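The chain below stands alone and is given as structure tokens, in the form predicted on its own.
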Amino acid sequence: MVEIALSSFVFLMAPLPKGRPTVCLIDSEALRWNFRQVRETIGPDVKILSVVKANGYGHGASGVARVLEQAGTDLFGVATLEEGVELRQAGIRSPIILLAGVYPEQVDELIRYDLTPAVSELAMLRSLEMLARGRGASLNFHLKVDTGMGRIGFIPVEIDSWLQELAKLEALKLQGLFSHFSHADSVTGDYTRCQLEVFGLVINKLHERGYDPPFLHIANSAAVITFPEAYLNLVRPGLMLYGIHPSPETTHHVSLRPALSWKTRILQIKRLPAGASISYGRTFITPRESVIGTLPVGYADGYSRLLSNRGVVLVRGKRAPIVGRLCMDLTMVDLTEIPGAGLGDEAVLLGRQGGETISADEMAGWADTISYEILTSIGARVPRVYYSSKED
């Protein structure tokens, strides 16, 4: 590690690439912890479904992966095929299940890469039966049934049609059931109650055909934090294993650690005089005399464009506003009240520096957003930068 001290504070940070300073740091020890945080709530009979979707929230899916994998995960979750294949490829053994679906020409690879897919209605499960089938090949699938989400998923009321297309499998294995809150960040309310009913009238109605998937589960972040009656015996958190609260009532049930800090250094400084333009457009003009900073980051690598004379960043502990707008590979912010501000210095966008925190939540209210998309919106060209910080 590598500890740089300034006047008012000091801050350690993992050793960095070398060239272009904007940088995302994940913090394993972070993620270990969120990880405990749920296997202590839920308790030791209900297993984990770590959802890695989306590279891992913006974090990596690889990287995340190999950490949750040793921390006791038993299964992953992603959205499709290649992040599956993807997480194989890079030494990933635990089941993998392909929440968002598949194509049936895919089936090759879905035997190959040994996942599990997820089926949604009934074309697509006659085709993977036939194509399973067809190659001597057995094959486990979770069926999702839509108790009030309205997006993909078998309809409850139709249970009796798939049901009799259930019992004509040979090839295709079914391993679980599984639907999804509709209130995803808060799952308080009658609505959600009534979707967990839905979803254990259909449990009761496979049990009585003589199914008996192994896993059942409907329990996102919010519900493993504050609705038990919904673990049944797996649960899927995701937002919650990278440190941040599905919503704001759930801060109080369990700490969380944000495991993702991201940063990168000033790039150029210059003073302007009153009167001058910042960026494209000539949105900001200086009101006074004002120093202004560059940094090395922009849309292209995810920072949203929206953050345009709205967000800020942390320099020598201070916030300093985005002035102007935010370009594809550069943004600049205002350091008039930053005494010292120098070149190469550290700018955080997002996380914390000395006494000040950026958090995902708060950079999304200025982009009017949610912290799921500003994680998942972090490019490829930003590195990820693994670390612990047990070992400061």
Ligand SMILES: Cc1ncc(COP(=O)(O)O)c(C=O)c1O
The other form holds:
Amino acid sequence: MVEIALSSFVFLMAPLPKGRPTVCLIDSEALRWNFRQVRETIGPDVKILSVVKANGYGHGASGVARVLEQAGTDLFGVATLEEGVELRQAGIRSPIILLAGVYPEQVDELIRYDLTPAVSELAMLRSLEMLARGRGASLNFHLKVDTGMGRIGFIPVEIDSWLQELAKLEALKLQGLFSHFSHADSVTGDYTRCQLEVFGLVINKLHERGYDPPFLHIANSAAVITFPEAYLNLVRPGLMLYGIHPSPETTHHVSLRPALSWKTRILQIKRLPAGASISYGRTFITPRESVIGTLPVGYADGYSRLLSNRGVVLVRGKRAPIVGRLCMDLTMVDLTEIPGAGLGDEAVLLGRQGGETISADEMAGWADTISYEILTSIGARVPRVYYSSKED
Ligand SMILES: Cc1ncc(COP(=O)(O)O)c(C=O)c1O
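Any chance you could show the form predicted together with this ligand after that form predicted on its own?
Zooming out: every chain and molecule, the one shown earlier first.
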């Protein structure tokens, strides 16, 4: 382990991979801190399903899940069967819910890896029941209700038909009932309240018919932070666990710590005269004699090509603009205003350096997208290195 003292923090870090220096550093202490903020916000009686789909929002699913399992999460949520299998193979023992759909041919793996599918329509409910029954197995499932997201889920007005189907189940066990808000960033509007009301009606109807699923859940990060009525008995945060706020409105309610920083080192530096052209398509021509640095990171690492001539990186605590088109594996930055910048200097793509920070939200603004996409796009060839920061 390498110990690096930096301002008031001490970092205990696993050795960095040798060779290409483009890495994401994941602070497990920040993950624990964010998890505690969820726990403190919702109180001790509501359970937590930590959403670690899409490779733990780009932070590395199994690395994040190990930290959050130790921190006390009750369940995990992933999108796909493969993501669930990855967690089981990494030794994760907590219940894992597959939130984004399953397929009949996956039934054996569902059983083998003890994964809990979300079921969102009748044909799948029937198929899984038949297949599980045929294998003499029992399979927990969570039933998804579409209260207004318009994506997947049973439609509330058709409740009588799906209640009839629930009555026939033998192999499938209803373990949870859930829905999803359509406003991921802000849940304060009337539409969100309406979704919660519809969900309440569905819950009541199930109770009237004698069903009492152990888990009822609808709250994403934004609802965890600002909408306690939506907690029910389980919340389902994703983004906030990684230290990112779902919207500027939520920043006043809870203090989060971004867990991921993305860094590389300068691969080459050139001094070029005015009028030199940089990268494909000649979209940047040096307006003066310039110092141009090349970074070993590109869109094949998930560093969006939309950052071309728009994004910045941090070098020596200063902002260096990206110039010209960002390439598959390489990106050029203008170092003219950063005296002394040298080969091998650290360049921060996301995170803090000196007094400057680039947040996922800021990067998302340059790329016309949202922080979720920035994080989940970071590619498989960028190693994730875990460390723990602790206040002195
Ligand atoms: C079904 C479901 N639940 C929970 C979440 C977590 O949402 P957030 O990251 O906004 O907390 C997501 C994220 O997309 C989701 O699709």
